[in-house]
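One chain is shown next in structure tokens, namely the form predicted in complex with its partner chain.
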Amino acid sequence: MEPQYLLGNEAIAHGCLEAPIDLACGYPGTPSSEVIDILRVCPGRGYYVEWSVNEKVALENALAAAWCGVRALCTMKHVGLNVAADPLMTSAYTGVTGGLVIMSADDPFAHSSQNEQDSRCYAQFSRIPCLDPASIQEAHDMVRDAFRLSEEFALPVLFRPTTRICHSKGDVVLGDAAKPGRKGEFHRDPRQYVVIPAHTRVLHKKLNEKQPGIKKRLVDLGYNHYQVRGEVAVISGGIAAEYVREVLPDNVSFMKIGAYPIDEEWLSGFVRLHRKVVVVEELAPVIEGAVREVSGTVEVHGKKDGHSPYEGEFSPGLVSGILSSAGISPAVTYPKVTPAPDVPPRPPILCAGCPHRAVFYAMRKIFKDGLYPSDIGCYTLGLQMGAVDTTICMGASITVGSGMKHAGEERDVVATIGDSTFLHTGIQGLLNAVYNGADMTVVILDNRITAMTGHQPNPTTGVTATGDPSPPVSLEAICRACGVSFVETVDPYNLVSLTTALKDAKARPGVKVIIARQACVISARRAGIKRGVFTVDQDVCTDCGLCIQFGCPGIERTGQGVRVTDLCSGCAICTQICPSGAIRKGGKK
């Protein structure tokens, strides 16, 4: 087939079609989201696909499917694997009959994440194989092979691309998509699938007995390989191996690890051919640990002796520096350059007309001395408005808020959480807070979509992943069922009703919920909603700057005064903020 210029995630999705898969589940998370996004719109799709409400749910769905003998894919980002860690650990014991591939996309440098954890550690922890691609082509080939490997060893396989695989592009040669044709059937076997202690002790032993065979097979598969070229060697894996290839001199040996667990005997054979070995890998010292275990008297350099960092993303320049630091002259060196110091930052920002901005603005007005625990989503950008005090993980805003109150904090607590995040793991926090008598306000920022990761539908949207209509869940009914008696739904574009609801909530004890419902501006624009053009009447404007402080990118200050820009989406919040009534509907854009 002719090469195509594809995003890593597109190549991965196609690898799944070649396997072929029968079921795909996931929860959106950068950099993993496009895999399901592509699978859900594939024409002629012969497999089941869903956006699940969280990663644990997705994995349990996929695991059951794999028990029924079909091929199942489950996708998430690295922090999502924490949510799915419970079924993950035991899935290694029960094993699978069909292929189960868990894609957990890592994010070195935390480009769009709350931490830099390394999913390879989870594979090691749960004792399942892990495939770690170094290029887009390899990501495509590996994910396809992962299903075969999973069935060969009757184990889930962890597939761990990183941001620079998922979100890089390259010329990729794809194979032909195959037609899914398996029909799942569950064969009852309580000794395999009911993990009571008597069964689990046997299953754990069986899992351990599989390990030597897996290690040998991974070497045979060719994802771990080496070239001996001198008495000094570099061992690398993942995208870092590409940076090494770019700067490695010709007289230095090279080993690339693409699959775990690493066969110790094979690794030892290579290491002991050398005088010195330098290990280059992003994040955790997984390869380095294995190398140090078998190195004997061979000199080993890496993270543990300070030549290589534990954190952040690697690059050709950084890898070149690691090699120099460990005594290898790189074949390529790079100039030392410094960015211009005087360029004002341009961080990501809530869109012009984003309904969340109005909520944060009103919260700050009504709860001047409040505390604002928040959560994971676009709205975390409310940080720039001083309306986000904590962000830990999905669903942690309500729990953090109730924890603050139970600790004795006397200030008002206002937690913010998005609709998708609320359904993901927010509900449990809410029912816990209510039942245990917390005193706080919860604002559900309900824009009916999972916006930050690319507008994936969730159960509030009213359509499934494949676009089939489905009754949207009632957040009001869920909150009431959790025991909340004060549940108010408001339109955040109406500042008066929004602030009234916040004042009402402030005046009452217990857990109060305000659902601020308004479509995401990007969804609204795509749906063709036009709310009109707004302009500033320069004769009326007193240049007080209140609208500028609102922080909307649709308003700017020029030499001639304040101006509404082309970015304006017509939400009209600024007209309600302006004390002199200078911003009005109408005029020319």
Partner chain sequence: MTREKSFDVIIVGIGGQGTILASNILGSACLLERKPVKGAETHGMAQRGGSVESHIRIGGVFGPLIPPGTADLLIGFDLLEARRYAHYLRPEGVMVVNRQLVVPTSVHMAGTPPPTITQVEEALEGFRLCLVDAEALAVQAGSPLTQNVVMMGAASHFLPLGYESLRKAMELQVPAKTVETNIRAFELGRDAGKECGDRITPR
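What would you give as the form predicted alone, now that the form predicted in complex with its partner chain is on the page?
Lone chain follows.
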């Protein structure tokens, strides 16, 4: 088959079709989201696919399917693996019958993440195999092969591409997609699937007994390999291994690690052929730790002696610098890149017409001295409006807010959380806050979609991942079922009703919930909703600057005064803010 120029996640999705998979589920998270997005729209698919409400739910779904003997894929980003860690750790004990591949996409440099954690550590912790692709072609091949490996050892396999693999493009040789045809059937075996202590102790021993065989098999598969070319060696893995290939001189040996756990005897045999070894890997020193354990008197350099950083995304230039630092002259060096002078900073901001902006504006007006714990989503950009004081992980805004109040904080607390995030892990926080008597306001920013990761549907959207209609959940009913007595739903484009609801909430004790419901401005545009555009009457404008302070990119100041740009989506919030009534409907895009 002729190579095709594909996005990494497209190649990964096709590898899953070649396996083939029988079930796919996941929770959206950059850089992993496109895999399920591609699989859910494949014509003639013969497998089940869903967006789950969180990663734990997704993994338990996939695990059960694999227990029934089918091949299951579960996708998430690296921080999602924290949410799924509970079933992950025990799934290594229960094992699987069909193939189970857990794709946990890491994000070095935290391009769109709250941390830079390394999923290889989870594989090491849970004692399951981990495949770590260095190129798009390898990502395609590895995810396809991972299902066979999973079935061979009756264990889940962690598949760990990074942002640079998922979101780069390259030529990929594909195979033919296979037709899924397995029918799942669960066979009762309490000793395998009921992890009471008596069973767990036996299962743990069995898991440990599998490890030597896994290590040998991974070497046989060829994802770990080396070339001996001199008395100095470089060992690398993941995308960093590709950068090493670009800059490595001909007289330096090279080992590439693509699969874990590493066979110590095989590794030791290579390391001890050399006088000095330099380890190059992104994030955690997983390879370096293994090398140091077997190195004996061989000189080892890497993160632990300061030649390589623990954080950030690598590049060929950075890898070249690591080799130089460790005493190896790279075959290629790169000039230092400096930003062009006088380029203004452009921090990310909410879209023009985003309904969240109006909520943050109103919150700051009503709760002037308030504290604003927030959550993971587009609305984290409320930081630019001074309306986000904390963000740590999915679902934490309400729990952080209740913690502040129980700590004795006397200022008002207003927590913000999106609809998808509320369903992901926010409900438990609300339930806990109400039951334990917290005093705070919760604003659910309900735009009916999981916007930040690419507009995937969630249970408020009214359609499933495959586009089938499904009754949307009632956030109001959920909040009342959690014990909240004050639940108000408002349109954030109506500043009067929004501020009235916030004032009412402020005046009441206990946990109050305001649901600010308005479709994501991008979703609305795609749905063909047109609200018109607005213009500034320069004869009326007093140039007070309040509309500029609102921060909408649809309004700008020029040498001739304030004007509405062609980014305007017609939300009309600026007309409600302008004290002189200078902004009115009209003008052209």
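Keep in mind the model is a prediction, meaning the values are calculated, not measured. Take the two forms, find the largest set of C-alpha atoms that superpose within 1.5 Å, and that set is the rigid core. Numbering follows the first chain given and starts at 1.
Rigid core fitted, then: does residue 197 show a CA shift of 2 angstroms or greater between the two forms?
Result for residue 197: no, shift under 2 Å.
Against the rigid core, is the Cα displacement of residue 408 between the two forms at least 2 Å?
Comparing the forms between the two forms, which are aligned on their rigid core, residue 408 does not shift its C-alpha by 2 Å or more.
Enter the rigid core superposed C-alpha shift of residue 342 between the two forms, rounded to one decimal in Å.
Here residue 342 registers a C-alpha shift of 2.7 Å.
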